[in-house]
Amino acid sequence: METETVSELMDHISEKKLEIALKINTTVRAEMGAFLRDRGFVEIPPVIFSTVTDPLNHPVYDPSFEYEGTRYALTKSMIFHKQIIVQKIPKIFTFSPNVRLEMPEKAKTGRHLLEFTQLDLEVKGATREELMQLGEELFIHTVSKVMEKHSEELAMLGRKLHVPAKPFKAYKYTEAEARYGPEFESILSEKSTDPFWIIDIPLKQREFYDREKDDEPGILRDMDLIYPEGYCEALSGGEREYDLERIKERILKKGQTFEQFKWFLEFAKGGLELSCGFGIGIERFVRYICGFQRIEDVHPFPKVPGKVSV
């Protein structure tokens, strides 16, 4: 495994493009938070570790530890905490640190970090279509503000951005896959100049907690926002399953156990209402805005899969 040297770290944190990325990062966080607060969202603190966290739908190492006889996991995402708190506070968001110990080969993508920050939000009673509209408005607002406040910095990077028109184009997952093959997301991203949606994602591609379409079993009311220019996934989310028996059925379908999610299931016994939400990675957003090839260029202390770092 490659190990970062002190000299490499000093060179990295001395780079002008990192300084620019961090200034843009500051604006991105401020403008996203302001956008949501203006729309009645309440910011909640992040959860760093918990007895229950996102199982994810792809293999990762599972960082966990024992404290006073209880096993805790580092947060992969706050999906269950969002669905719990939104039952009482109907519009919430958080800037959540996520730890996902990806396999070393993920370093090749240029868009994976072992730890990153995700703007995570949830709205009680909302539909996928309403959250897609919110996501478009959030994207447009934030990019517009960055262009307004950082025109000089973007010029120094040679980065030209434009504000896309809404609504963004949407592709159904199965139709896009049938036309372009298994790498359809990358292909569509490479050929696009504006962000677009992938919707109606098959259950096998997602975790148990998202809601199936009533008229298409096995297809979820999910959505992914994809960056153009080959930058790929920006945002991922969907409507949440809220019926306890369907939640249990889905856990078993995914080959998981009730014990893994006992805290969430215990809460769900009291009743859940429909909610919808999404998460958007801050580092990926800043990478796209800056036009960088590698995501580690936006972070002063990046944890890249397969590399030992500070």
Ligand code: AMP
Contents of the next structure:
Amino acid sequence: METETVSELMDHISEKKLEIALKINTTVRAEMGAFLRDRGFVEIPPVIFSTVTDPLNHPVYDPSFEYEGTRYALTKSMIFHKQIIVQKIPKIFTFSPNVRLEMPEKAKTGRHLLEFTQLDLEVKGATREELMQLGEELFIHTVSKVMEKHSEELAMLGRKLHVPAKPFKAYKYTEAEARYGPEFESILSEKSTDPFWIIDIPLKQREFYDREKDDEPGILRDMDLIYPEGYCEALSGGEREYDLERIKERILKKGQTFEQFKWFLEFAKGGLELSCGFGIGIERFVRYICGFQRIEDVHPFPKVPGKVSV
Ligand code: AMP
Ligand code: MG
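Next block, the form predicted in complex with this ligand, ref. the form predicted alone:
Shown next: the complete complex, the earlier chain at its head.
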């Protein structure tokens, strides 16, 4: 593990650029919350640990602990909690602190932290297309408000932003991959001046809970929003599988066990209806707005993969 001196860990605290990033962070969180509340969304409290959490589709270390004979994991995402509560309250969001102990090599991307916050939302009965529209409006609203309130700070950072027009461009995953190769996301991100979508992501790239297309097995009704200028992934989302038998099949296909998702499956026995949602990383959004190379520059106490942190 790479260690640093106390001064290396603390010097950035007094930098002007951190102060600006935190002011922008304040506006981003306030405006995103206000946008959703105005549209009838209900804010739910975050879940910090649980008997069930996101299995993710990439390797991370697994922090868990036992309390009174039960094993709990720190939250990697609130996907299952969202899918459960949205059955009762049809439009929900939460600012969810996630812990994902990413492998040290992830530090190279400049967009991974071990602890971050996602604005995670879910809508009952909604389609992917409706959520893409909501995502575009949320992005446009937030960037416009930041530009309005922080023009001076953005100028100090030398950051020029513009508000993109709707609808954003959408590329199908397999088509983009065939045209630009395995690095298609970063190639397209670097070439673009506006955010864009990657849709129809194949099953093997994703967790079990996103819904497969009826007419194209193996392809999901899901989407990623990608920032322009090389900033890469902003959000991931999709329609959720709601049929219990199909959920179980998908768990087995991923080589996972029913035991891992016991409480979610118990709830699902009562019947689930379609929902769709997404999660957008707040630190990545602020990094993009500020035009920073590295995500840790937006956080006073960043947890960088492979490094010791406060
Ligand atoms: P996911 O559903 O796994 O794509 O996570 C939702 C969003 O959270 C992503 O699109 C990112 O914006 C953000 N995110 C995921 N992992 C990290 C990380 N390790 N550090 C910072 N942000 C992250
Ligand atoms: Mg993702």
